[in-house]
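Encoded as C-alpha cells, the following chain is the form predicted on its own, with no partner shown.
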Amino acid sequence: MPLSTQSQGDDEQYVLVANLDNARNLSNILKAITFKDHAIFTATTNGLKVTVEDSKCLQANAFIQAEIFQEFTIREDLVAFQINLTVLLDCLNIFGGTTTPGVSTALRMCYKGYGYPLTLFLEEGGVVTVCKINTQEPEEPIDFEFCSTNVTNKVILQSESLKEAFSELDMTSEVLQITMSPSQPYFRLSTFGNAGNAHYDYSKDSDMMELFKCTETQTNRYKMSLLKPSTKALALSCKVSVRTDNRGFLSLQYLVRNDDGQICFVEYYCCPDEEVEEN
C-alpha cells in the first residue's frame, strides 16, 4: 500500500502519524458524536479522544484505542488540538466513503504540531487525495467529575431493546424521565409529549439487560434536545451502558464495532434538566 511504504524520514517531522487500512473506521464512529461543528482531538500513547461539547450541558467523547489502527506513533505525551469536525468528515467521506464491496480507502493521518493543519492522505486504488484542514488551540474540556465511585445506579442493555423503547417513546416530549431504582419499575423510561404520557419499562431479569445495578431509587429528567444526538452512537452500537451518579448527572456509554470487528466506545455526559421530588 503506498501510504506505508512512505519514507521514515517523512514521519519524523510529525508529532502524530496515524494509519488505517480502512478510513470508515474513523468516519463511522465519528458520525456519531456529530452535533456541533467544531471537536478536540486528544492523542496519548493509548490512542485518540475525540470531544464535542454543547453548553456545558453535555459531552461526547469517541475513543478510538491505538490497537485499532496500523500505524500509532506519536512523539509527545499528549497531542492536543481543536478541529472542524464537519469539514473532516466530509473530506473522508467524500474521499475516502466508498461503498463498493472489497475496495476501501486507506487513510493517513498526520499533524506536525501547534499551528500546523491536519493533513489527511487518502489512498484509493493507487490514487491519493491529500487534504489539509485548519487546527485550533484546544480548548479545555469540561470536567463533569463523573466518577464511578460516585455511580449509583447502573444497566447494561442489548442496544436493540433502547432502540425499541425510542421508536415507542413519544419524542415530541421536552424531557425523557429516567427511573432506576432498585425494586419496581427497576428501570423506567418516562415521556411527557403531545399524546400524552408514556412510560417504558424493562425488568431487571430481562433477556435484553446484561447487568443490573441499582443501590437507590432515582428520578431524573433530560432534555431530549441533548439526547437526541446520541441516537446516532445508539444506532452503531450493540450494547449500551446507563449509569447516574449521587448528583443525578447521566453516562451513556456505547459499545460500537467497526467494519473489521474491533471494539470502539462512545460515551456521552448529560447533566439532569430538573429534580423530580418523589412522593
Contents of the next structure:
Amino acid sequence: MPLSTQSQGDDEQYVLVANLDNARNLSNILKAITFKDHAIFTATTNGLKVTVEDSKCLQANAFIQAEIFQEFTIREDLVAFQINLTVLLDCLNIFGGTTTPGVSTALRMCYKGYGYPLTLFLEEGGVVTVCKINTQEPEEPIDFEFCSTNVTNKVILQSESLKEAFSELDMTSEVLQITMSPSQPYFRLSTFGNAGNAHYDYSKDSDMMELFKCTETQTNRYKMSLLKPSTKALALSCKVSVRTDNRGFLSLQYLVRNDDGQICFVEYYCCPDEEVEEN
Amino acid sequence: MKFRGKIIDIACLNHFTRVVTTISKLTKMCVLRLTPDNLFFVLSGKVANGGVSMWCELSQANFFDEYQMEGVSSEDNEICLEVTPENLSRALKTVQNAKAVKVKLTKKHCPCLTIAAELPTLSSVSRVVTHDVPVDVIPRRLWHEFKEPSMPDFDVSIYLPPLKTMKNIVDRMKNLSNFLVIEANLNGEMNLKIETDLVSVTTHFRDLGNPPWGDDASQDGGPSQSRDPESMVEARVDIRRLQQFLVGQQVNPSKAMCNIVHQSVLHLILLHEDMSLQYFIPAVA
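Coords for the form predicted in complex with the partner chain, given the form predicted on its own:
Time for the whole complex; same chain goes first.
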C-alpha cells in the first residue's frame, strides 16, 4: 500500500509523524553517531535531534531539521524517547544498504507517545515493510555547558584535510592531544603510541583553514577511544569546526550534506582527559 | 562401477560449474547420484544439518557430450558417491577455458572423481591439468536414504519475489532475530515476519502469483478443501537456513516458488533451464 494513502484518521493518534522520500537522508546521518546501542530521540517543531552518549564524557548529536522531511508533524512541544539505534538502522536499511541509483526507500515514521513503539513504514519498489521498535524512557542528555562566550579557540577546516590525519591516527595512543594557539604550531594533533610520537600540524594560512580564531595557547588531551567514533562523522562531512572552551572541553561540529544536497549537522562534545600534567 | 564423461561446450562447462558452486554454498557435503540419464546432488535431512534436505536434478545430456556409466550392477545401474562439492567446484573453476574437460571415476589412493583438462598456453604445447577429488562410495544398502523426495501435501504454493530482494531483507532480519515466519496465501500475498522483545518487522509482498497446480496437492484425489484465498499459512524457520539458501543463488532462475505446509515445512523450488533445485527447510515451534 503506498505510504501516501495512509488514512488521515490514523494520523490523529500519532504525536509525531515524519515522512522522507529517501530514508538514506536519515540513516546516513545516524551512522555518524552509532557507537552505542542506545540513542535519545528528541523532536520539536524544529526537527529531530538524536543523542548518543558514552561514559558521561562524550556526547554526539545529529540534527535533522524539519525542512529535510517531506512532512514533519508534531502535536506536542517536545516528544522524547530512547531507542535501540542499531535496530533502528537495520530497519531503515531493510531493503539493503546500497541501492541502485534512482531507486530509494521511502520512509514514514510514526510515534503515538509514551510507552508506544516507534513505527516505521518503509517502501521500495512496491514492497512495504512495517517495523515496530520498542522505546524506553528517555534519559536526560548531559548538558556539557558549552557556550560560545567561554570559547577560547576556534578553527573551521575543510574536512578533506582532517580525514587523512584521522585515518592515519596511531590507535595505540591512549589519547589524542589537540594544541591550539595564536602562534606556532597554530593547530596540532598529536599522538603518543607504540610507534612513537606523531604530530599533524595545520597552519593558520593553509588553504584548508576557513576560519582561525585562537586567543590563547591551549593543549588538551582526550581519550582516543572516545573520539574514534567521530571519524564516521568526519567522513560524511565537508567542513568541521573545532572549538575548545576555558575548561578544555572540546566541541566538534560537522557540516554534512545529504543525498539531496541539504545541510545537516552533527556535533561531538568531549571532556578533557583528567590525567594531564600541565606543561 | 565405471563412469566417464566429457564436456566440450564452453557454455555447458560454465553452467555445470555454476550448478556445482551453488550446491557448494548450500552444503559442505552431499551425495552425487549418477544414473544413465541424470546427475543428482542430494542432501538428506539429518539433525546435523538442521533437518534441511536438498534435491538437485540435472539431465546429463544438457551438459555432457559424452557420458558413459556402469552402475553397481545391471539391476542397480547407478553410482552413489559422497562428495564435498566445494572441492569439485574449485577444480572446475580452474579449467574454465579448456577445450574439453573429462570427468572420470578413478581409484587413486582412494576413490576419486578425476577432473582432467587440456588448457591452452601461449606456446604450442598444451598444459594438462588433473584434479583428483576424493569421494566416498555409498553402499547399496544406504541408497534408500537418497531417494527423490515426494511432493509434500502443501497448503499453499506461491511464486517467490525476486531472490535478490528477498536476500537483502533476510540478511537484515538475521541481525534482529534467529527465527523468521514466512506466510503466504492463495491470493499471491506473502509476508516475511520477525518478532522479538525489541522489535517486530513484517515485509509484505503482493501480486506474486500462485502456480497453477491447484490449491490442494493431495495425491489421493480426496475432496479438495477449498481454501479461503485470503487465509495465510505459515512456517517458522531458522533464519540462517533461509539465508544460506538465498546466498547460494548466483543466477536468476526461470521459475522460483515455494510450497508451505502449515507449521511443518517450507519447500523451495527453483527451476532453471538445465536444472531443478528443491530445498526443504523444516518449521520450528
